[in-house]
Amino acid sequence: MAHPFLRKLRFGARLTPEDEAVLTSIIEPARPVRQREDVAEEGVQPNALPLIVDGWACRYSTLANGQRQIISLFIPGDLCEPFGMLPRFMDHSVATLTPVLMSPVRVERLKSAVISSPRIDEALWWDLLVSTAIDREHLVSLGRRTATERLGHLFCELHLRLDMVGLVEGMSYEMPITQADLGDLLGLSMVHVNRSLQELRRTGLMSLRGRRLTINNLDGLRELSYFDEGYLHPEGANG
């Protein structure tokens, strides 16, 4: 199976074998990172972009009172700082939510890859477009969707994102993060998360057993949560 980073970028441009060889060459060997560990800290100047090879991570900010807001979820194939958004200093932190395999991608090598091929350039700008669109849709959920709709929308989004990198089996995928993580992402208390999960189960649209989520009626779940996949641009290079 191809590297998840390459699988995802294939949606953004018609990469040639030579393009994929260049991208593979800039991905440094993966290293394991323990669960609940910071891999990039607020206020620190990054010299490499963390690339998730396996496991889940997040971008987050912490208030002075200790409350955490998860801003973004990262799954295999995701750069934790998309190309085109290379801050001099981090204004947030990046942490693992599960055990993770992470490869650093040096900024200067990424820039050289972009110069080497217009298709790599196109694919990485597509990745930035999707990343920023996900963040915008997250704001819509926080501001206008109910708790149940937020969860349903997230599950639909993750289904498509994970499918793009080959991590969906039929209509099910691993859901390794906790209810507390879901609450920090969706701006909900654990009580609201639990109630909303129960409500979704009662509809029969989805089920969650252990750490595996199954969508029983994708169209129904999309309708319930006002999910439109257009912001994820899954048509990519074929659109």
Contents of the next structure:
Protein chains: 2
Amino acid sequence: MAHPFLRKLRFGARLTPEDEAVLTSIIEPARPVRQREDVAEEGVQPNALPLIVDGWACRYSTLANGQRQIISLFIPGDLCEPFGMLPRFMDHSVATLTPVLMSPVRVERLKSAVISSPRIDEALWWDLLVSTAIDREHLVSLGRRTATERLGHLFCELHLRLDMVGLVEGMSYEMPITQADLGDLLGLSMVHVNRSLQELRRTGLMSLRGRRLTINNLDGLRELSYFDEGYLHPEGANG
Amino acid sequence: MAHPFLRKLRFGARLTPEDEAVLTSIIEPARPVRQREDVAEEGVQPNALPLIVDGWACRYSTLANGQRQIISLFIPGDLCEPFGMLPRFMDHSVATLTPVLMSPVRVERLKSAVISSPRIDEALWWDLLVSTAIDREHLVSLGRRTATERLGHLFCELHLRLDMVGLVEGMSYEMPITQADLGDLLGLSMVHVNRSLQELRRTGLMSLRGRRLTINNLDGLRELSYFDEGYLHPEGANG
DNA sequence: CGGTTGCTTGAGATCCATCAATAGGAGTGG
DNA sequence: CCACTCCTATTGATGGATCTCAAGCAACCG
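Got the form predicted alone; could you also share the form predicted in complex with the DNA?
Below: every chain and molecule of the assembly, starting with the one above.
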């Protein structure tokens, strides 16, 4: 099975076999990172971007009063520094939520890949723009959706994102993070996440047993949470 | 007085007089846009980015139930499409909040300016990265700050952003948007914005009479709202 | 003036947080 | 295999934060 990074980028541009070979060659061997560990940039390599191969991670911010807010959620195939190719300043921390396999991607090799192929260039810009669109939709959730709507919207989004990298089986997928993490992601308390999940289960639209999430009624869940897949651009940058 | 766009970019790189001349030359004459009007990209020009010269605008999203969430707030000197130089898809609408003077900036002229000077390149990347940092901090506010904290944080941020473009006099500045707009920006109801503003006034940290906001105790307001100016990088990309 | 827009206030309901306690499961060491 | 601990999920009770509905007021503007 193809690398999740490749699988995802195929949605952003029509990559040729040569493009895929180039991309594959710049992904260095993955190394394990333990659960709940900060991924300092140097922890990987200087001038290298952490690419998730397996497991989930996040970018987060901590307020002076100790509250945590997860800003972005990263799943397999995601670059944890989508702006990595740009001059950048490290504003926020990146941490794993589960055990993670992570490959360092060297910036200079990524840059030469971009120069070598306009399709790779297109695919990486598509990835960056989709990442920022996800963050914006996240912001809309925090501002205007109720707890159950936030959860429903997240699960609809994850259904599409995980499907792009081949991690959906039928209508179900692994959801390996804790309810406390969901709270930090969605701006809710852990207790309220728990109760809202129960309410979602009661509607019958979805179920969550153990770490496996199953969507029983996709259209219903989308309607409940005002989900419109457009922002994920699964049809590519030119679609 | 220099153009607000120039004033701001000076914080991002050490522009030479030649750089500034190049930048000035690509800013086309400003045209007025009425209050509360959508700024369709074509409304300005194809392949041109709306640059705010005077007045405030925003990017927003509307949910299926009619609720509005403002995603980004734009003040003089801001490009309403910070990703403008990239291939992009129009996800969200841009609208004016006040009467606005807006200059179209042609993408191809911006690109050649970037190529002509590494300092212009640096300044524009700095601007883009600060814009996204602002959006992230906004997300943190919606997720984890109370109503008064959100307002206080916003006013601290605006104090710095407006100061960069010369729109702060002493400790006060014009705050020309309505309380309903503040609600849509901060994920609150108009009524609650009103009451939270009163509470902030009661603390004496700031006051808001008419459309003029005055900060009486900057450190106090920052502490109240967990404001850390770092994300705005007023010292430049290399600071 | 009369209409519109924005601001303010009151009352009541709802959503969500906090505090506290319990239960289950996974790992760990004896 | 058992006792222990830690982590996660769950439940109840209560209070606080915020929303909604409704009304009144002030400023501005044609």
